[in-house]
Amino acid sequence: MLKKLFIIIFSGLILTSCAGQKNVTGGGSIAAGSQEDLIVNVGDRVFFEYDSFEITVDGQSTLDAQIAWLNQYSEVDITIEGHADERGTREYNLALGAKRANTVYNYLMDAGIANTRMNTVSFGKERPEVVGSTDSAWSQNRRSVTTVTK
C-alpha cells in the first residue's frame, strides 16, 4: 500500500507528513501527542505583563489551542511551569510564578481538562529563557510553559 507523502516548503523550512506523523527537515518524525507536537502545532508558552498573572488575549488564544490539543490527546498529562523575570526578590518571583501557573491551570480546568492530568510548579526567576536585563529579555521570561509529562 502506498502512503501519501506531503511536503510543504515554508520560509525555507521543509515539513513533511506521512501516516499521521510530522517531520521537520534535519530532524526525525514528531510523535503525535508529544512535547514537540505541542510546541510545533499549538504553542507551549503563555506570556504575561510585568508584575501580572492575568492571562492576555494572546494567552487565551494559545490556551484555547492547548485545550483542543489536550482534548485530542486525552492520555497526555502536563505540568504547567510558572516563570518570572529577574526583577524582584527570589521569594516574590516564586510566588508570582506560582500564581501564573495556577491561573493557567484554572483556565484549563474551567475548560474541562481534568485536574488529575495537570500539575503546577514555579521556578520564579531561576530559569530564564533569555539572560539579560532588557525589556525584551524580561518579556520572554514572564511566562508559563506547558510541558508534557506522560
Second form
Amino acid sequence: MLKKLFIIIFSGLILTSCAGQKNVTGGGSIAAGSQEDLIVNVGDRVFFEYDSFEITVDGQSTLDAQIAWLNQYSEVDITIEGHADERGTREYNLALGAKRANTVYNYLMDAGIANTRMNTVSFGKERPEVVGSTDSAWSQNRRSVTTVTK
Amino acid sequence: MLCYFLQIMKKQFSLILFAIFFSSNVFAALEVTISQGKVEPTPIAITDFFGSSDKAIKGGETLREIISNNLSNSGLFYTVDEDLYIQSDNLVDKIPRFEDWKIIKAQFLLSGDVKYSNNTYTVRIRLYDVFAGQEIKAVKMSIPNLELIRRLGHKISDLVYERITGERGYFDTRIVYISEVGPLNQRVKRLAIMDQDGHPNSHQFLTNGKNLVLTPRFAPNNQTITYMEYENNIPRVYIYNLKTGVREIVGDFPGMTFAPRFSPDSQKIVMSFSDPKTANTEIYLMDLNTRTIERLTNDPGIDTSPSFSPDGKKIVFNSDRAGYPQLYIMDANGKNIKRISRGKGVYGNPVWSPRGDQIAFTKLTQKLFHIGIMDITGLNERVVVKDFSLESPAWSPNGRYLIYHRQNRSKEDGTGGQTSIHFIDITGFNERKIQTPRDGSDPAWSPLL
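Okay, that is the form predicted alone; can I get the form predicted in complex with the partner chain now?
Full complex below, order starting with the chain above.
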C-alpha cells in the first residue's frame, strides 16, 4: 500500500513538474526497468473517452512505447489496471474498467508481449487519479495504468 | 376476550412475544396508497411507559423514545407534544378519558408499562383509537436482558404501524452498508451494519478495512450477506455469515466476479463475471448447494447489476447491448430478454421491489443522477429524488421506502466528495439522512427480522 501511495505521489510530482517538457532523461536516481522509469520515460497510462474502451491515437503511441520498453526489459511483469470516472454506477464501471484493461492487454499481446507477463484488474471508479468533480478530472480518471509487478 | 399466544424463537435472540388481546371490532385503517401524493402525518399520543422500579422506568423511557422516533421517521405519524397531555395516568389497565385526547387532536393513543423482575423485562402496551373511543391492540412482551430493548422497541413500532396503516412494518430490520473514510483516491472501505434507524448503539463494523469491499446485500433469510472484496487485488464475490463472522468465496471463477444478489430463496447468487480473456461481462447464476454455475446472458455488451423478482421467476439487469446502459428483464434462465427502460439517459442499478410490481433504478441525465421507479413494463417512470450523485437504491421490506447514498461534488484540492445514506418515501417526500459514524455508501436493507 505504501509503495503504491509513493508511486501515485511520485507520478503526481512528475506530471506537475514536467508539464511542457516531454522528453526527460532518466537521470541517475531512476532504476532502469522500474515503475518510475516507465512513468518518466514511456508513460504508464492511456486515457479513454466517456463510456468507451477504444484506444485513441494518443493511447496507441503510448502503448507502442510500452511495447518497446517491455521488450527491452523482458524480465518485467505487469498488471494493467482499468479505471473509470465517477459518472457511472459502481457495478457498470467495474465492467467498463475491465474492458479498458483488457483492450490494453490485447493490444500488448498482439504486439508479442507474452500473456504470462501480464495481469489485469479493474478498479471501476474506486481509485481516481485526480480528485474533483470536473470534466478535466474525469478525463484523467478514465484510464488504464500499467504497473510493474516484478 | 380473544387470547393469543405467540412465541418467536430466533437462534440469535430469544424474543418472546405474548399478544394477549386483539380487538375484533371492525376498524377503518388509515388509507395509505403509494400512488397518492404526500400523506399528512397522523397524530399519535404516546404516554410515559410507567415502570415499577428504576430499571423498569429507564427501560420504559428507552422504549418510548425508540417508538416515537420510528413512527415519526416513517413520515406517516407525528407524536403529539407531551406537554399538551391532560391525562397523565397509566392507561394500560384503565380506559382513557378519550375527550382529553380528542381535545389535543391525538387520533391514536399508545400507553405502556414495564416490569422488571427475575432478570426479565415485561412490557405491556395498549393502543387506542381516540375518535372511535376504543382499544385496537393490546400486547404483552418479555425480553431476557436490556440488550434486546432496541429490538423490542422496533417490534412494538411495527405492531403499531401495521395496526394503523394496514401495511407490513419495517422497523425491526437492519441496514448493511460500506463505511468510508480517508482521501478520495485511497478510500478505506469497511462492511458495517446497524439498525434501520442508524442508532449508534446498534452500529458494528464487520471488516477491518484492509481490503476494499463493495456492494453488500442481505440474503432474504437474513443469515448471510453477499458482497465484493479485493483480496490481493483480485476482486471477487464473497458471502459473509452474520452469525459466525466467517467469509467464504463464491465460485471458482478465473476473473473478476461482482454485482452479487441472492435469489428469493437464499439458495442462489446471481452476479456478473468478467472473463479475463475477453473482458466480456455476463450474468451468471450459482447454486450455493450444488455449486453449479449457469451462464444467463451471452452478448458482447456489458451485462451487470442483476436483481431477482420476489417470485424468483425473472431477473432485471443493466446492459449496454443497445449502445448505452439500459434496463432489461429476462426469465430466471436467461430467456426472453426484453428492454424495459425507454427514457433518455443512462440507466443503472435496477432493483426489483418486494411487492413485485416496480423497479427502482438510477438514471444519469442532464448531468444529474436521478433515483426513480417504474412499473416492470417500463411504464410510469417517476423520479423519486435527483442530485449530483445518487446511487444504490434499496427497498424497505414493505416496499414503501428506499434508501440510497448520495455523494457530494469533490474539488481538486481533495475536499468534498462526502458520501451519506438517505431514506425517502417513494412518493418523493420525507427524505431523511441516516446518521453513520463515518461516510456511508452502498446501503442494503435486511428483510423483517
